[in-house]
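Given next, in structure tokens, is a single chain: the form predicted on its own.
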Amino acid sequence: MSSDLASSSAFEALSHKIETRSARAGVIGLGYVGLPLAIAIARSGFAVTGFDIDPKKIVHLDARRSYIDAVASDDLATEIDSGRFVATTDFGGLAACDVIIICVPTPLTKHRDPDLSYVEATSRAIADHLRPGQLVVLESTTYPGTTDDVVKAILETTGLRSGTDFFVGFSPEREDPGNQHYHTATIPKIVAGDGTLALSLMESFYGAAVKTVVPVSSNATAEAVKLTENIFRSVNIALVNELKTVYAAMGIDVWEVIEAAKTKPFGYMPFYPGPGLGGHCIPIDPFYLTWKSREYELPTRFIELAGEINSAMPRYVIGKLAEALDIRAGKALSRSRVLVLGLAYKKNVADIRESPSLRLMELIEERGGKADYHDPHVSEIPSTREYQHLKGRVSVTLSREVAAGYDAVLVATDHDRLDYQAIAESAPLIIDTRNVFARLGLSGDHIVKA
């Protein structure tokens, strides 16, 4: 059979399965991206198998208990009970999947180089079960060229050919934990493919599961779209973080400046300072582009400077904490007990990935202080790559008496489920990195913005 006939046959068979919802989807990596995506696909009528190397996740899912805020346990149970969703650690099930979606981590090494080990290992696992008529999609954020140069290349070691025997595409994840206005099915989905047939399959498959599909010309373009979105946020957050330090030296409140500036109906978009960047995307993704740009001997000074500014924020906050303790309490940080409010990287979620709160706790204790935390969404610090020494610490029970017993309370994450009135009335010193007390109309000489 000629390659043209083979590609046509494979394409038509898979296209028909997608159109009739008889295709089975496999989602590899059942975390903050993979699980919501798997349930959205199942809800649209496809049978979905979720794969993960962590058996604890499978136990939770089999018991119909969701561990991701974006997926309600009742919704999970509905899809399991309907037979549309099943989870497993057995990657042998990939052979039965017509569409395979990779949703695995893409962290950085300690030298801030891309770590594609999860993507590579997953691609090799897929290659072990690859067959004609499958669509393989990468959703993990990465540098332009990864889908074609890494994933496709690994899959083609089987002797099968992309665009002829199987198809490859990229569609960047756009999850926003805690966002009540958008969810997986309503967030516009960027799609791309290795060739026109792959793109057509991508549009058809994702178009069945999400409201709006936005096709682009190549996988590399789609990869660049995701990086651009996150670099935009990183650079603008760095700008307001730098303005915060400059305006503070001048006695100017940066939050008041931003509130006034955002009344301009054109040419301005508000971004807000904080104690540092968190989440998987913004602290990490920009460095994927800075790494790739070296191949072209092009500097990315703007992006790298933003990373430096944002990375310096936890140390700036601890400096403000030490200064406030010295001036207002006459006590050194080395002899102080500090309660960090909020372990998650953003409000109203349980996600602690790359959270600056972990770095804040580490810095306090490096300077001889004692750091505890309270977070209504995170009862215990789990195992993390960089802060293994904090593993197992539990959230203290918060009360007026508890708050009063610390030398300072440091607000790192402004969760809504906190009684800020009680904290303002009981804590002897408050370091507010989120401007939450001013927003609520609470003030006092013991409340210091940082």
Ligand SMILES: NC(=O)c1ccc[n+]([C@@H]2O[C@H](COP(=O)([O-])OP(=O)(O)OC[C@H]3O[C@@H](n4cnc5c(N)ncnc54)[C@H](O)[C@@H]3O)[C@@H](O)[C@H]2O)c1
Second form
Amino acid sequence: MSSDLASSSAFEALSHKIETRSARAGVIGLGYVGLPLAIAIARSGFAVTGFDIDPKKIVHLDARRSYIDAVASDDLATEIDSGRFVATTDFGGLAACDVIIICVPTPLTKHRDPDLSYVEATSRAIADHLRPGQLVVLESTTYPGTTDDVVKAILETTGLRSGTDFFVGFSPEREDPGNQHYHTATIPKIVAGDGTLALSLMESFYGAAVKTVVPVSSNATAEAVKLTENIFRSVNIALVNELKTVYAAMGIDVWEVIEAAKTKPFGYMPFYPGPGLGGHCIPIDPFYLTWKSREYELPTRFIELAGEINSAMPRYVIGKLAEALDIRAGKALSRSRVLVLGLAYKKNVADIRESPSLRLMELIEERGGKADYHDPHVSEIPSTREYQHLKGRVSVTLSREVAAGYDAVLVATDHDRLDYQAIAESAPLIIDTRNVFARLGLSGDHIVKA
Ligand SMILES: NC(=O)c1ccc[n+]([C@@H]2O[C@H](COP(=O)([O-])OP(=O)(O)OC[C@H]3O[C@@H](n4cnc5c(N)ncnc54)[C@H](O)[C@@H]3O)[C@@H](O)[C@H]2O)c1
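Could I see the form predicted in complex with the named molecule next, after the form predicted on its own?
All chains and molecules follow, beginning with the one already shown.
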């Protein structure tokens, strides 16, 4: 059989399976991205197998218990009970999947280089079971070129060819944890493929599961779209963080400036300052592009400067805390007890990855102070790579008496489920990095913005 005929039959067969929803999807990596995606795909009528190397996750899923805020346990149970979703650690099941989606972590190494070891290991696991007529999609955030140069290259070691025997695509994830308005199925999805047949399969598969698909011309372009979105956030957050420090020195309130500036109906988009960047994406993804740019001998000064400014924020906040303790309470930070409010990196979620709150606690203790935390979403600090010494600390139960017992309360994350009025009335000194008290109309000499 000629290779063209083979390609067309592999494509036709998969196309037909997608159209009739008889294709089985496999989602590898059932975390913040993979689990909501697996459920959205199951909901659109496909049978889905979820794969993860963590057996604890499979135990939770089998018991119909979701461990991701964006997926309700009831919705998980519906998909499991209907037979459309099953989770396993057995990668042998990959052979039965027609569409395989990779949602594994893409962190940085200790030296802040891309760590593609999870993507590579997963690609090798897929290669072990690769057969003609499969579509393999990377969703993990990464530098332009990864899908074709790493994933496709590993899959082609089997002797099968991308674009004829099997198909390869990239579709970046755009989850926004805690967002009440948008979820996996309603966020427009960028899709790309290695060649026209792969792109066509990507459009029809994702078109079945999400409301809007946005095709682009190559996998590298789609990879660049994702990085552009996150670099845009990182740079703009760095800009308002810098403006915050400058305006504070001039006695100008940056939050008041932003509120007024955003009344301009065009040409301005509000970003808000804070205690530093957090989460798995914004502090990390920009450095994937920085790393790749070195290959082209091109500097990425904007990206690196933004990273520098954002990572200096926890230290700036601690400087403000020490100054306020000194001036307002006549107390040194080294002899103070500080309650950090909000451990998660953003409001109303439980995710503490890269959270600046951990760095704030560390800095307080490095200077001899004592740091506790309260977070309604995080009962205990789990094991983390960088803050192992904070592991096992538990969220203190918050009351007026407890708040009053600390020398200062430092608001790092403005969760909605906190009684800010009671905190304003009981804490002797408040450092507010989120402007939450002013937003709620609470003011006083003891509330200091930082
Ligand atoms: N969290 C977000 O909001 C978000 C948004 C956009 C993009 N992303 C990107 O999506 C990717 C995944 O991020 P996440 O937040 O879902 O991570 P996560 O840590 O929540 O989930 C990853 C999952 O992959 C599993 N895993 C690790 N190695 C594996 C392997 N070899 N085989 C199978 N499973 C494996 C882990 O056990 C975990 O359950 C990353 O590239 C990230 O940058 C995340």
